[in-house]
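Next up is one chain by itself, shown in structure tokens, the form predicted on its own.
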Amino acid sequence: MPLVRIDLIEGTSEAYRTKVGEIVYQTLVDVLKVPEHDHFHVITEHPKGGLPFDRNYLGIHRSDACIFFQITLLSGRSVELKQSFYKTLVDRLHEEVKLRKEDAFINLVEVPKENWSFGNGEAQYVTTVS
């Protein structure tokens, strides 16, 4: 269910980004309970001039190595939740890939189930009223 999109400055290595999204989806399966195998990304290296971005944005200073991560999910989570695992991933990508605590930017994007299509042209989420 959950769509993450993640965007960075391109020279990091393929094992870098491998590492990043394997964080991110352990992080998704432990703290918001996604189903396992839900697991559905897109990382994408831009030129250090097709992503651009303030650095010092709400007085927090963002590097070169700043990481845009986009997740695409179910609506209904709490604000507590939410904040968890905000928490836990930034603290995560820090102790895993050394990533600093400022350069993890998250946005969660949330929609209704029906907004899915998983294929064959469904949304595998809506239950049919007869």
The other form holds:
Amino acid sequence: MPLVRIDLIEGTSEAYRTKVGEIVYQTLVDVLKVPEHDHFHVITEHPKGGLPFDRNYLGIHRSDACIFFQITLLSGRSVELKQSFYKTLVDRLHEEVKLRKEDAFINLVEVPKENWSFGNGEAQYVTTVS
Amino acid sequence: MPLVRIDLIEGTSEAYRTKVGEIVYQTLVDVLKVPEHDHFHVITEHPKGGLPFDRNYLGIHRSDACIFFQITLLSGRSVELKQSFYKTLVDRLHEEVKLRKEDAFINLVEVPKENWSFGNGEAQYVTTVS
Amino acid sequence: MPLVRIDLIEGTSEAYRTKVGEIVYQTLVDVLKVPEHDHFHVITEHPKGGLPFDRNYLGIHRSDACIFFQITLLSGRSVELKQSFYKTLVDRLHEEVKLRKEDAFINLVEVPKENWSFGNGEAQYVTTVS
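Following the display of the form predicted on its own, present the structure of the form predicted together with another copy of the chain.
Let's see the whole complex now, leading with the same chain.
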């Protein structure tokens, strides 16, 4: 159910962006126990002027490679699980696509199960998840 | 008050996208009783690589025509009303623009009335809706 | 912590859009007491057909210059503070970039402190804000 918005400055390859998305998806599955195949992303490149952000907020030194992840998902995960998700996601992005760990900005938005329809006009989580 | 984000793969006509938006607006009015003329949409086309999604999650077979609808609206609608909204929206999209019913992905985000300003720097729903 | 999405019709200058973003940032700091340097924006221009909105909802006469602001931020501000934010933001946009006061549409989405990671895979507000 997560709807993942990935925003970054233009100039990366499609292969890179695809890989970034796959890492997010797999980490959602592995850490937050999102169902397999629950993969819905919007990946948008922006000219540099369209993605202004502070380079040093909280003492974290960000570069032009910084990626914003805004993930709308089913509510209810614990603080500890969210912390584990952030750490694992950033570790994997660093290992697999060499993203600097400073360059991942993540925000979660949580909504209840009746706020999702995956097709056919049904609220699948109301009827299939109790 | 809904702010509707519509994301889809590029290649459709502007007339098609306009019609899709109008159907969403009218269904919000008819089913969720959103006020008439409360119509604020962001419709974005993406290259195919910018809208990756699973083609079979929950056994629903999606095509490249799949449309993501993320609708931020005033909180408080019942589960039943949301279910009716999904069904009516998808039925109408199918009837009026031939969208396959599998190809509508819908997510609602709910916020309270003081989280909206429709212009002039006022929180109109705080002062005009009790 | 706010993640600010700014959507507007294409045709403005980058300097204008940059200034609009700076005004939003400064007003968040001044009125909502967001930390200084907490500045993360996504500014997107759209063809006119990609930003359909009602020109008269609630009797407010909007023009093609209308800007949508969707701001995801830490929950907890009072209604009065949000009202003050809307008013100050719109007053400043009017004074500093001549935006008509009718042409600012604002929506807030609130999330708890554990829903943010500003880099390094940590949930900084869980550990640094109590």
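Take the two forms, superpose them, and find the largest set of C-alpha atoms that agree within 1.5 Å; that set is the rigid core. Bear in mind that the values here come from a model prediction, so they are computed numbers and not experimental data. Positions refer to the first chain, counted from 1.
In this overlay on the rigid core, residue 120 has a C-alpha that sits 2 Å or more away from its partner position between these two forms.
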